[in-house]
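This document opens with one chain alone, in structure tokens, the form predicted on its own.
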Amino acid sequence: MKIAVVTGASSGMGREFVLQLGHFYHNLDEIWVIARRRDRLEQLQSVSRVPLRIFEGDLMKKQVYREYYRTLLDRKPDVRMLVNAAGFGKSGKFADIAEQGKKLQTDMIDINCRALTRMTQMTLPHMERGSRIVNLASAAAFCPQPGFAVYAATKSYVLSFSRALRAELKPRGIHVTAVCPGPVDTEFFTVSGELKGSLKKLALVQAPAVVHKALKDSRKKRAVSVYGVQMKAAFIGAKILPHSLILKAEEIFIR
């Protein structure tokens, strides 16, 4: 049985990956989708080109991992692609977010880092040569982000982890791509808060285009997928400019 696995599949980028995977792979038997909202997953099932196997659950709780692990052992699938798309962000100053809810920032770490790592660890034994892992990072991973401190740090983890894992898995012929978009027009901002800064608003892009490029870059075995001229410039700029200078520029132009 050839399958793909997508976390965070009920909305946003995860949902879009499910919709496009049927075009990317023509021989998938199922896509296994993981998210908290079953009604959204059932609606997605009605429009997906590939049959879905639904795992309803919160990736911060053990139940969904138990069900997923049991099904892996039972079905023994050939996982052609794992898409770690589950995640969320919360914008604002670190101290202010702490006052809104003591767990908000540690929950970000749990979902964006721990859940992604755990899903990769559980799925990897079922992947073979030619399989792919796609991890949703962010352009926020390129440098520190005041006002988005914890989120940016979690995405830096995703980018670093993806690059290292890519090197480790190269001899096995398993390819890892980190997707680093800028602002994407999804429900993300419902949770994170309103998109601030004129430059960020100008950089807002649509999820289908970002996912299409991510899948193309994965097929080309690229380490990082960056969509759009502005984000590509940010990617290059973060490599050659001191972070202290970038932080000053953010204070002037983005806030």
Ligand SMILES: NC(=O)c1ccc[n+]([C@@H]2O[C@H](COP(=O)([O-])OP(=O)(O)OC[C@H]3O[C@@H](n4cnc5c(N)ncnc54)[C@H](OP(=O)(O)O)[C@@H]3O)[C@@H](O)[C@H]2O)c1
Given for the second form:
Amino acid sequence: MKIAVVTGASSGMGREFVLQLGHFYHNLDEIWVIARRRDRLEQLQSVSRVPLRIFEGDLMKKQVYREYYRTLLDRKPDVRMLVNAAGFGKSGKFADIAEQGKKLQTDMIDINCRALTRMTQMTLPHMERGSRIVNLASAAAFCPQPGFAVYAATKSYVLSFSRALRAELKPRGIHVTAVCPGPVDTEFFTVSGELKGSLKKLALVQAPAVVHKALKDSRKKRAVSVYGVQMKAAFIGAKILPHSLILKAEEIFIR
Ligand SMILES: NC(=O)c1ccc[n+]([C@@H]2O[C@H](COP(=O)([O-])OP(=O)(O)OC[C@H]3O[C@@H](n4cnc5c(N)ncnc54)[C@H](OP(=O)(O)O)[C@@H]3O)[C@@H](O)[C@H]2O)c1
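Starting from the form predicted on its own above, please write out the structure of the form predicted in complex with this ligand.
Below is the whole assembly, all chains and molecules, this chain first.
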């Protein structure tokens, strides 16, 4: 049985991956979807081209991993693609976020880094030559972001981990792509706080276009998928400019 696995499938880019995967891969028997909101996953089932298997649960708790692991052992699927899209961000100064909730910052690390790593570790034994891993990093991974400090750091982890894993898995013919979008119009901002800064607002793009590019880049075995001219410029800028200079520019133009 050939399957894809998508975490964070109940909204935004994860949901969009589920909708587009059936167009990109015609031989998928099922897509396994993971998120907390079952009603959203059931709604997705009614519009997906490919049958879904729903795993309802919180990726910060053990239960959903147990169910996923048992089902992997039981069904022995050939996982053609793993999309790690579950994640969230909280914007604001580090000390202020800490005042809003003691666990907010560490929860960000748990879901964006630990859950993604754990899902990859559990799924990899079920992946064969030609399969793919797509990890949702962010343009926030390119350099430190005051006002989004922990989130940007978690996404740097995702980008760094994805690049290293890609090198390790190359001999096995498993291809890893890190997706690094700028602001995307999803429910992300209801959790993170309103999108601030006119440059960021100008850069806002739609999820279907970002996901379409990500799936194309994954097919082309690209290491990193960056959508849009502005984010491509940011990607190159972060490579050639000193981070101290970028931090100054962020202070003037973005916040
Ligand atoms: N939107 C942006 O501007 C942007 C830009 C760059 C990168 N990203 C990254 O892209 C990924 C997808 O974000 P999005 O924009 O599509 O946001 P979104 O619409 O808020 O989707 C986030 C998804 O993650 C799931 N999720 C969150 N916490 C979870 C938990 N504890 N357990 C299980 N599932 C959980 C949510 O499902 P439930 O709530 O149903 O559990 C939801 O399906 C994230 O990793 C985000 O950091 C977003």
